[in-house]
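One chain follows as structure tokens, the form predicted alone.
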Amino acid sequence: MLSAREKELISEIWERLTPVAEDIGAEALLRMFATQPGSKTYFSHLDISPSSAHLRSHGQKIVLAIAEGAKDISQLAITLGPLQTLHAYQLRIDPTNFKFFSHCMLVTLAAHMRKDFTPVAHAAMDKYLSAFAAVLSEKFR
């Protein structure tokens, strides 16, 4: 799936973007809400309006467990195991909204990198977005 040179990729840019985690969580989950409005449902409990309080904290905690799985993709289904039962059994979160936020995820990536994120940076980051996503909805199945 994912090629060590990609692998070692994918962590650098998640260790380089760990500081501005709330910046690019809120961007994106934005973005989401803009493009697929029902994933606001899930959030009903939350103020999502841009630059609020719980969409930061929120945007920074999905980029944390997105860093926090790239330092050891090998390990992904293990590294995500509680997220996996809180979204399926606790949250019951459409597994399709997981898609959505990785294509976000990937346009927030382009705006905030710029030419830093290369064609085969784009690439190795879809693959790992696409991987994060499936582990997410396994407990769906």
Given for the second form:
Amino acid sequence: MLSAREKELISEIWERLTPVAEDIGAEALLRMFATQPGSKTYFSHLDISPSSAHLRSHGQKIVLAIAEGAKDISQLAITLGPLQTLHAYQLRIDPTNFKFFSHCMLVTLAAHMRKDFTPVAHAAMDKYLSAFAAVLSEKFR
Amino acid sequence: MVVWTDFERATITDIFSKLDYEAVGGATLARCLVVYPWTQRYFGNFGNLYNAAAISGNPMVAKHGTTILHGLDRAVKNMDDIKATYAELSVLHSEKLHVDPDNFKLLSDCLTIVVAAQLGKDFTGEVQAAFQKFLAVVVSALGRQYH
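To test you: the structure above is the form predicted alone. What is the structure of the form predicted together with the partner chain?
Entire complex below, previous chain first.
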């Protein structure tokens, strides 16, 4: 359950991060690959070494989708419609990986925002990313 | 038995040697109580936990956070037998405190975030992996004596 203030906070943060979407996205992915080696199995067709073009462009895609969703959280199911289909029928990523990625995204935010990643911002972001992952997996079954 | 690489041992020792226990301990417990409010159930006698500001400024939270972090010292000093090191504490958390062991993971995630915010760039993916492995072993040891 996100309060109005939390939704504001979330959309502010993602708006600020959109210009560095590539950096944030690539870092979160790299953190996930380092801490959850099983997650790398979904990327056997890409070069996911640090600073590879594939990694950066993929990271950017993910962050831009998260940022887009943050603009109007009440419309997440509509905004994510096409991505829901992609993840359910083509990518078929085991949903526990969404949890791992969300955690690594939070760590990335903490490392970048430092003191500004307050407990309140952390709580709001954790809730948003959980909601995002839940909506993303809605068409899985 | 847990096998630690040289990198992992060095990383864990390094992180803990640089930690400001009071600041990090208090901040971690406060963060846990804010981000996962149901954990407040174990702190009914801690006074004002009404909102994030109250929690972050609560002296009992700060003090207890420091206690918890110092508790991790024992694991840092005994990395090759964390299981035995925490057997007694595990019994305490189970029999006396009645803490759901799932909460240990929540607190350890908050500690990871606080340390990441402290170290910034230096908290690389590899460092994070070592730190999380250490905390996973601690969490497992703390839950081991539950029955």
